[in-house]
Amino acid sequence: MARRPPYASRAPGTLGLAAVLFSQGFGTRRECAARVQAGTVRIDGRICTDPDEPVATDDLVFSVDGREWAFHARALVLLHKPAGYECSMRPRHHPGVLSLLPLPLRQRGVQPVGRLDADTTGLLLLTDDGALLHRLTSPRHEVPKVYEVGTRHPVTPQQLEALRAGVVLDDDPRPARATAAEATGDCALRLTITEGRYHQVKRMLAAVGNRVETLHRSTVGTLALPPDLGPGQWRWVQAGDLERAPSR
């Protein structure tokens, strides 16, 4: 009897072991099967060598070459972006943020949810879920993003009022409005916006007669940058955290 291919249909929530590796970005189908046959994969400490072995994916944790990995049907990770990295999939002048992630995440096709400028730091989400990417970036859903801004000149009450009322940006007749703007120091403010236009925060501050010197994103939706996550570090986002992110 012919052996069943490892990628044939199985019970819901179950995959062949090589298919599990393939879905998580550990290489091509052939490479994943070879990894299993070479004895590099363990589940609960047990070496697994059958690429066809059925595996329940719920709460699955496995290891490849000694590195532990949790199964995620869709990848969503939170990265503390450092300065000097581009969010482009094809960076030109600086290293790309994808270089900060492990190879399996890069190979399964995660991409940034929106963009931060190379000199901007802070919370950046990356995912391989197209529907989620659209929901978090579409202006229609108005997902709030909070920025900590350092300015060249002192922040005045008039500037804060203008940012909340809406300012017209260069080459864009649509007013850009902050849903919240508050001074956090003489030359610092916290700004909340729900759009993601090109250089939006920098252009908004320029429109009120100031200039951005430092820019850090601290929050997207209800997801805040964890205080213990250092620049360049990342972690998985739990589904429950994401479900609380605002959506309209």
Ligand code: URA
Second form
Amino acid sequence: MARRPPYASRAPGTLGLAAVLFSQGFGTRRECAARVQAGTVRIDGRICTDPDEPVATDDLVFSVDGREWAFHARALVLLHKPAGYECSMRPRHHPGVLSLLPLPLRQRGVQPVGRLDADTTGLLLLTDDGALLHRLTSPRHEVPKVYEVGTRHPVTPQQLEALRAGVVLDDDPRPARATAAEATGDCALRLTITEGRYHQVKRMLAAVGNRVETLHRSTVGTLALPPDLGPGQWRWVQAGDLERAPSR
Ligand code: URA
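For comparison with the form predicted on its own, would you give the structure of this protein in the form predicted in complex with the named molecule?
Shown next: the complete complex, the earlier chain at its head.
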């Protein structure tokens, strides 16, 4: 039987069911069609077995093998990164952060937005949206990132002043500046930076004669790590949340 190609002229905002699954990372086009035909996909509780069934994607929620999934044209998720995970796409010494996400997200190609060191915890965004990835990581856009830093030695007013004035790191004559730096305890400070240079916070603290013992990112842009999201847990972010949420 001749089959319509998956993206053939449909009403705007609709896709064939197998194409929906494919777009959300549920395997190759062939695998997605087979999943539908096998009766594993439901919409509103109804088993759908026609891979070409037109489906409106706005606010679409479907289930695959009993697991509910909300349609997202572009994926943007927030992960509470635990210590002991690498942000690299090819991790070498620790498991990768992608292993904390469900397979469909990995299969649709989400990537970390910038990197956190393996021992750093906190807010990590991941997306499959190349333009957004660029906007969030480009130094030109100056997206503020807030870190809670635990230090080996007491934090002094001189150190805070030097961090705000800018310190020169060993590989780059341009000073690295904190847009805000405040002590939050004897050996603790809150630091805001807008760049993402290699080991930047650790090297900035070393440049003022201190040493980072613990590092946790609490905020990126307008997004704060939700207090109810435990280490290793993730949740969807709507692109608009990046602008709307309060910064702290
Ligand atoms: N700066 C660092 O030194 N490490 C991180 O993981 C993030 C910022």
